[in-house]
Each structure stands twice: as C-alpha cells, then as structure tokens.
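Quick heads-up: it's one chain on its own, the form predicted on its own, in structure tokens.
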Amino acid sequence: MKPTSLTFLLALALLVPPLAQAQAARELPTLSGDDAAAAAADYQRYCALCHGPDRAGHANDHAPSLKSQSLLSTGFPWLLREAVAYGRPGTPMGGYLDEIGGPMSQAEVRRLVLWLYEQGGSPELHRVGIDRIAGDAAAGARVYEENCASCHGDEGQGVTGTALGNPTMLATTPDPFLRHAIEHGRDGTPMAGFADTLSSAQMDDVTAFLRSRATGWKAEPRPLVPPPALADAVLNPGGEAPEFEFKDGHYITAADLDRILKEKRRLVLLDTRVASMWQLAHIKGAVPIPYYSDPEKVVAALPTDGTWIISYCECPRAAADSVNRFLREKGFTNTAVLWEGIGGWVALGYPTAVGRADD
C-alpha cells in the first residue's frame, strides 16, 4: 500500500510528544503525584526568583504572570514549553534546557509546562487560531506609542511590562495569541485588555505592527512575498554536498546548518509545520511543505541525485521527523532533522526570513 496524507498523520501522532497529543486533544495529561512534586520543586528552584513563589509573576526583571487564565487559556501550551526551554534571547530570561547549558531535560520541561497548567486549575485549551491578523503596521506603531509604550518600552525593551521586542518570541507566537492578549489582557497582573478602550482594527494594527518587528525592533518592514515553488527547492544548485556529523542517528545542529547555509552547499531545507507558521518566521531558503502534505507530490518533485534534503519543524522535531521517515522509506539517503526546531534556531540567535504562504 503507498503511503497516503493519513499515513502521514498517524506517523506523527506516534512521535508527536505528549503534550502536544493533548493539546490537538484541548486537554492535557495529568501528572502523577510523584512528578507533580518533581516539577513544584523545579518551579521553586528555578523560576520563584523572577515569577514569584506563588506564579504571580514581577517578583523580578518583570517576569510575566505564570497563573494568568487569559494566558495559560489561549491554546498554546509549546509556546510556553519553548519559552523555558530555549528563553527569550535579549531579556534575562535564559533558556534551561540542558542541549544548551540549562540544567533540564526536555521531559523535565515538558513536567514543568504541565505543572503550570495544573496549578491554573487546567483551564479549556481557548484555540485563537493561528492565521495572520490583517492591519495597518505604520497606524499600529502609533497606538503603540500611546498605549503599550510606557509599560513595554519605545522599543519594546520592556518597562514595567514584559518585553515585546523579542525576536524568538516574536517568531514563533501566532498573529491570533498576540491579539488575544491585546483585547483581553492578563487578569491578575498590571495588563489590563484594551477591549473597551481600541477598536477592533486598532488592536488588529498593533498586531501587525508587533509582527512587524519579528526580524528587529528598528528593522524595516519587510514586504511579503510567495513561498517558492517545491520544483525550485534547491538551494545552491551549484554549490558542494554539505559535509557535517550526525547527532543522534538523523540530526543536524542549528550550528552545523548555519555553516552550511554560509557555506552555500548545495540542499533541500524543509518547512514542516503547518503553513500559516511559515509566513511567521521560517529559515531563509526553505520551503513549507506541511507534514500533512500529499507524500506522493512531494516525492515526485524532490530531487534524486542525493541532494541533502533536511527537514525542521516547531515541537521540535515531531512532524520533521515524521516527514524524514518517510523519505527514507522511499529511498531518500542523504536526509537530516534539524536537532532545535525552529525554536532553538531563533533562540540560539541564527536568523530567520518572512513571507506568506498561500495555504
């Protein structure tokens, strides 16, 4: 039997970690009494300093509410599951997985992010979607400048506010979880919503405006542009195979993939996640072919002369390496995961590109 989209799909539902198998589910897991203590410790130890003994969150360098029902709400439980992991890059907030010098393991992290959610009285997962929020980003950095600049900074530095001006938080935070926190607020903390206080279209500017600043607070804006075409994936046709060492088995290390990049080898880099993700942020080059593509298309416009073909995705490795196993299946030898996922990429401080894509 070949294999089919729901292949597709039923491969990653074997990888997918399990909070993220809750989240499709709009509920979590429950953690035994033994875990649940492990993490409350962790919690302690690690983040009481700057979010409070009690998840109140200000207690230092402005760290945001950790109990707030209008964050922990929105549907995104592997937003905050990165943001421990790889931190926010340019605030004090570090990253604490150990790939990277922190002392936890992503199964302590994962504990964690689901401990939080526990002590929020596991609230319904809210979806807010995930497509991009039309507005006016020139109209946007004014409402900014009037509402949001004296409590998040002119630059989005953060005041008394938490930092908006991050790229790794920018990248990867969805148009739609933004905008939620605009109107709504974070109930229990200083963020109050602006629901009564902008219009519809002025809290849709400030998204875009935020969006906007995804590649830099004092960057330009970009125009938006069409994903290429999978036929034109290579990148580098001219260029030399790429040579780096495997880690564990298929991975590639965000270091590894941005020498290579430089190096201009020649390569396929692909986007795995869902489309809409792509328009975010994605790294420069590649293309979004969603794992829920149809495979048989996908096989039939990828290259066969053993073109590298390296695959990322957002969790940080599910659905790439739902994508990866596949090709190997079909006779693809030269194929990597990129070991971060998108996530890591940013926060470990390589760039990413913006553009929109069609589906």
Ligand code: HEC
Contents of the next structure:
Amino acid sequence: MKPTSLTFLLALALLVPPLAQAQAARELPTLSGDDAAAAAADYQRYCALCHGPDRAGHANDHAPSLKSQSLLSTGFPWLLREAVAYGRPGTPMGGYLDEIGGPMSQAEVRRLVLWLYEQGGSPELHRVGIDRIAGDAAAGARVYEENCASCHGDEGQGVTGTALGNPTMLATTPDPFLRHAIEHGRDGTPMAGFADTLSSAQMDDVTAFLRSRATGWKAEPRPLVPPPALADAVLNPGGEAPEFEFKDGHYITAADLDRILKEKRRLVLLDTRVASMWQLAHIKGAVPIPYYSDPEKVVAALPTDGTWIISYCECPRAAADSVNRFLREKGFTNTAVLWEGIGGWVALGYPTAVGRADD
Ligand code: HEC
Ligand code: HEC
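Same protein, different form: I have the form predicted on its own, so give me the form predicted in complex with the named molecule.
Next comes the full complex, this chain leading.
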C-alpha cells in the first residue's frame, strides 16, 4: 500500500466518508470533562431553543428529537455533523459552521455531535449502509400522499414532521437512513414506524420517491446512469483557464467555483467521495474519483497540459485534500480543493445534479 492510500484510509477513518462509519463509529472518542462541559454549554446556547433543554425535540419549530435511539443508531456522527454544520436551508435549522457564516468551528461542531452521542448513551450503531434503494417512485408518490403528507407537507416542505423534500437533507442522507426512519420511526416522537402498516415494497417505493425529489420537489424522476469516464473529464475543453485567488494556499471558495463554471472555463472537477454519494447529488460536471481509486490510474488519465484540477468531498476536505496532495506530488501544479465541501456548496444555494452523466 502506498503512503497516499494510507492517507486516504486515515481520512476515511477519522473523518467522514460513509463506508467507514459503521466501523469507526463504534469507537467514538470519549470527550474529556472539559470538552463535555463546553459542548453542553454550546448545546444550551445554540440548540436548546428548538431541540429542547433535554434534547427531546419539538420545543420550537417542530425541531426533531436529538436523543431518539433510532436516529442516533443510524444517523452516524458524520450525518449529524453535516446537519449541524450546514443546516437544512429553507427550514428553521440553520448551518452553524463558521465557514458558511455560523458561530462554530469544525472542532466545536464535532465536539457537540460527540456529546450528543454520549448523552444518548452511545447506542450500538446499525450498519444501514449507503446503497441506493430501488423502488417505484411513482407508486411511492401515492404512498407518500396517503401516509406522510399530513405531517411532512404536500411538497415535502415540513409541517409537524421534518422537511423531507429539503435538498440539503437529501444530498447528505443515504437512502437506508431514510428507509430505517420510515420502518422503525423515531422513538419518543410523533414519527411512528410503518413496519406494520406498509409493505416492504411500499417502504422502498416511498424511499425511491423521496430520493427522486433530490433536485426539487417538482423535478421529473430521472434514471440512474453510469458516471462519465475520466477520459471525458475536461469541462469546457475550448474554454480559457480559470482565474481565482487561493484561500489558505490551495483552496477555492464555492463562490469562485460557481463563477468559473458559469464562465465556462476549462477545468476538471473531481468528486472524491464514495461513488454512491456522487449518485445522490454532485456538482454538475464532476467525475467521481473516490478516495479508494487507484491513484496511478487516475494520474494516467488526467490531462498534463496545465488544465486546472479541482477536487471536493463531503468532509469538508479530508479526502479531497489527500487527492490534491497526491496530484501535487506527481507534478500537477494547477490544483485546488473546494473550501466549503459539497455540504457547504449545497447549503450556500449553489446547484447540484443527480446521478446522470449528461446534465
Ligand atoms: C430555530 C430552531 C433550531 C435551532 C436553534 C437548532 N435547530 Fe436543529 N433542527 C431544527 C429543525 C426545524 C430541524 C428539522 C429541519 C427539517 O425539516 O429538515 C432540525 C434538524 C436538526 C438535525 C437533523 C436531525 C434529523 O432527524 O435528521 C440535527 C442533527 C440538528 N437539528 C441539530 C441541531 C444542533 C446541534 C443545534 C445547535 C447547534 C440545532 N440543531 C439548532 C431547528 C433548530
Ligand atoms: C404523525 C405525523 C407523521 C407522519 C404521518 C409521518 N411522519 Fe415522518 N416524521 C414525523 C416527525 C415529527 C419526524 C421527526 C421525528 C423526530 O422528532 O425525531 C419525522 C421524521 C421522519 C424522517 C426522518 C427525517 C430526517 O430528517 O431525519 C423520515 C425519513 C420520515 N419521517 C419519513 C416519513 C414517511 C415516508 C412517512 C409516510 C410513510 C412519514 N414519515 C409519516 C412525523 C410524521
């Protein structure tokens, strides 16, 4: 194994990429007394207003429970952290990460999420996985209308239940997590499980229906197609090189990336997350080069004529940073990493596409 693969693995275990969640989360670090006290204070200051002083939820704005065992055992620290960092724009849940204008650093968000797990009794984590659930979205729309719309809203906007049509939620939440909530509900909340009311196929259908809304509630469901080949990775081959200022040495901000994409500049955009995340939602034009790809093959397929190569991930940044480091070691100089990660990109309102090569 090459040192770079090791970096990839480290990024995987320490931070976020979902495949590692099940393994990593069993050994969540324990907070020191000082850290736990600081996290408890942050919770009361920033979260208790809506989620309640005891984390039971529904104190204001129908904020969900943060102590439900069903949530904690399937939510993974990664997923909760995305919700706290980037929020659910369009709902009362804002993003708290300083990078998108919130009051908390990455480390403080992480500490708070670990504290939520500790307070919740660190439940055993279910391996719900991240695979896409196949179902009939049209049939799922009917299931939704009859069983879900009264609480979650006709257009998934959220009423007493959460906003199931929220693009940031859907872009950062794997299907099996939704499916688990539908089947088992969320203990201690109005969300009862549907295990006895709906068939397994109906639960798959309604999950597929929710997924089909990832680019907007009124969007037409679109079939899943294979990602583009790395050989076709160069965007706007006839365009000029992009111009932007680095942030902190090798980062590009979401605003600059959005601008250079709109200016149709020549570049390669790499999505370094696990490939199924590319299917859920990605930045238009990105090619999936997961952190576990063979770095030599990736390098062999990339243009060596100085074309800019921009990487992003979920984390933000661990996986993309390691790919970027590797590219620079291999002599690629025009490389950058998206500062806000895809979570920040979506939360700031920049557009995404779902798993289709040609849009
Ligand atoms: C102004 C009210 C409000 C405040 C303050 C607030 N939240 Fe939320 N939160 C919500 C709402 C409402 C939702 C559900 C959003 C939706 O409909 O998707 C939510 C969702 C969440 C979720 C996703 C849970 C799930 O079931 O997927 C997490 C995690 C969360 N909040 C954590 C926090 C933390 C931690 C804080 C403090 C740093 C916080 N929230 C502050 C209202 C709030
Ligand atoms: C009686 C009202 C009610 C009905 C009916 C209902 N839900 Fe919910 N649902 C909720 C509430 C409230 C929550 C938030 C639970 C909490 O506090 O943690 C929720 C949470 C969820 C979540 C977790 C969302 C997240 O952001 O983590 C999913 C997924 C979900 N519901 C899907 C469905 C589907 C699909 C149906 C129909 C088959 C349905 N619900 C029917 C009230 C309802």
